[in-house]
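Here we start with a single chain on its own, the form predicted on its own, put down as structure tokens.
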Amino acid sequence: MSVYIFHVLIMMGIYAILALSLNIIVGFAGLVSLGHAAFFGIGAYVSGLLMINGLGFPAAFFLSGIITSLLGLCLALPSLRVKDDYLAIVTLGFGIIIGLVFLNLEITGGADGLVGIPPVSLMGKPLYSKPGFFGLVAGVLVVMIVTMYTLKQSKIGRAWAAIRDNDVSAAFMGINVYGYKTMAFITSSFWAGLAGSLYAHYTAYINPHTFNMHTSIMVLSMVVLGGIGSITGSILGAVLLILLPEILRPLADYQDIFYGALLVAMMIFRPQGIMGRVKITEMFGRKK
């Protein structure tokens, strides 16, 4: 396989992890988030800065997830007092604020970005080969898939499903709605931080423009296209939306138009997504 093919596979794997992490919030818990790229960026910057300052990759990798999840908790505590459209606005504002922080802090490199991020190093040996890095990404993805299936079948997953379907009824059943929603944000941001870490060490360079609103919408589109709440669907959505730009490279000026047309067609002809069971209109058009 060529180096180019491995590059595309690696990007598919990273964005599959990111889409799955957003699916925890949107698909499992039934919340709306428009600032998920911020968690992706936090994980990337934290991991990059930690390794630049001498920390090994395994520690930087897990710390990026932990620190990102703590910031997810900080966002969840005040923002989950509201829901639906208001929650979408809060998460959108959070994403904009984090983008401005990346853009203006000296430690993040400002608008120039963070350069010279060390490569992944396992057992003291740098991992430069793309097949090797793809193996690492695939391993993290497999662990995440197993974790998500386990969560979905657990008491936590059943509580999320009840909240997604009707949070008022879930509260009457004795479910701690606020606590489980907060748990969804923490879990989701943890995995998004790990995806950011992998991205930073793969590209060796990151800048604030990578983690903007466009990325948040693209990741949300992956979840919607694949099917809200579907683990397989999120992976499929990530594969399609990473692969399509490569196929449509000769039509680069019209890619966004094609994406928009694809999503409109999906909402008309299959509103539950490719693999989903919950209709998009049920998730984002519920009665207040």
Given for the second form:
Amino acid sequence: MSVYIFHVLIMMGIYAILALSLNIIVGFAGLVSLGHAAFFGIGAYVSGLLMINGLGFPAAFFLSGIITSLLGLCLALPSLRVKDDYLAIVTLGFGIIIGLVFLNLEITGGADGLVGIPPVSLMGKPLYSKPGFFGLVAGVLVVMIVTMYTLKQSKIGRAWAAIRDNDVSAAFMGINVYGYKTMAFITSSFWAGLAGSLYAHYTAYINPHTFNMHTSIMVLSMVVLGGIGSITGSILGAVLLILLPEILRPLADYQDIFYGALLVAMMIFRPQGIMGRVKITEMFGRKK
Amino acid sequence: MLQAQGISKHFMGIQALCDVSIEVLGGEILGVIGPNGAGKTTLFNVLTGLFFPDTGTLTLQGRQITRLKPHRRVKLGMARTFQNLEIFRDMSVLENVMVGGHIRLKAGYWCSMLSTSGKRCEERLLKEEAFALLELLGIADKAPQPAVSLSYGNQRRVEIARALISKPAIIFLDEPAAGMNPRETQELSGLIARLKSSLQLTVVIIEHDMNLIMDICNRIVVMTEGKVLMSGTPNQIRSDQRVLDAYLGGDIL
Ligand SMILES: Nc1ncnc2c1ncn2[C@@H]1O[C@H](COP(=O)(O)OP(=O)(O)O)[C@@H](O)[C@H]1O
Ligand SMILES: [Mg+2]
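Next, give the form predicted in complex with its partner chain, keeping in mind that what was shown is the form predicted on its own.
Now the complete complex, all chains and molecules, led by this one.
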């Protein structure tokens, strides 16, 4: 039983990292990305392949983040020049193309996927225990949350907020709009890559199916459900959308209908998401 | 300070600017007046980089800036406010002003992420400066409020503070007194004159309020139909028949 609980907790942690990373693009900088699962997948495949080919864990982990962020840069440079509506299409296309690449490359194992990915090893010892792996995921998540708060609280966070709000006047504040949008994509894809790496080493087996449109939409739903731009919201969104299928397992056939209804209901009754603009520090005490 | 030579700009058949040449001298307050649709705002947009001109050249302190992006021009010391308030709607008054100080903050990506002491120190100084500016504009008590909750007049003050905090050499004010009552307008005109001398600012101002324009401007450029009709001192403008005609005997003094 406790093994099962830790499995759910690990999934929540990995998807919280993924949702938070998407929130940098969508919530902080006010852009769209409909292909976020591609970054998740790139991180997973890169990390898996690096470790299969003999690299140690911390190195493969960081390299997967860096290589994924380089691909984020490659996507950002041409697509952030176009207007926002096109960005949705470009990121959607990127997601589909990367999915096809995973499916058709020999090195990624095609439709069969990548088997036998070595487990995480810390200081030479493989980490098989689920609570131990959860500790690792939680540690990465905490580091990410802290850096997201500090970034949000800095001139970079303000520049992103300005761009999201009004990119014309942002430029007249001396903000390099294109540069800061690119920075949001790089930061976001870095963390999505790390989430992918954790996923790959946790499951030991990955296939293209995990990194398709469905996942992109699910992660976007987590961000929207929790509240666009809210850090606690993205975590809550991930927790809820990982938990629901577990609870609703007997109703698995209707799961997608439930998701859809949930999102529509959110849009109608609470478009700002569960957390909305409420800061978690304001939820307790201080209520005017 | 700033030269514009032969600037033309058209929008889908409308010739908004036609061969406009103006020069802004360092340390002056230059007024730009003219009827609605004369192309005053378009001129500001070209000078500050929102649009690039179809023809013509711009030089700022001897430097060619004709096709320089707006954020680059800010770094060269340009700042502006907008006729149609372009306040950041999701932010508080204070945050709006802080964003205006973007180029003054040195901390890069890593220092911001790690929240180094240098980063926190410069943020604190900027925040103090933002408060001081809000104080100067008489809206310091509104600092924590959402910027959109303010009256139009106060939103214009926020825009002025937001422009000033970048420490510009030249500032463009597009109808800063619109939405203000006569008393507020008078306060504003005193403030602009004071700021100009204390900060050694060069000011270019579009305004329909002729009292304000005549009071504070060293020189005035009159525009009609995308062209410069004439330029001169307030006294020359006041007594010029062409200007009177352009305003169709309207509200000019
Ligand atoms: N972005 C734009 N797109 C199309 N037409 C514009 C735009 N900006 C200004 N114009 C047109 O240019 C002319 C001059 O406008 P504007 O510069 O705003 O005048 P003013 O500020 O003197 O009232 C007007 O006819 C206006 O409709
Ligand atoms: Mg105008």
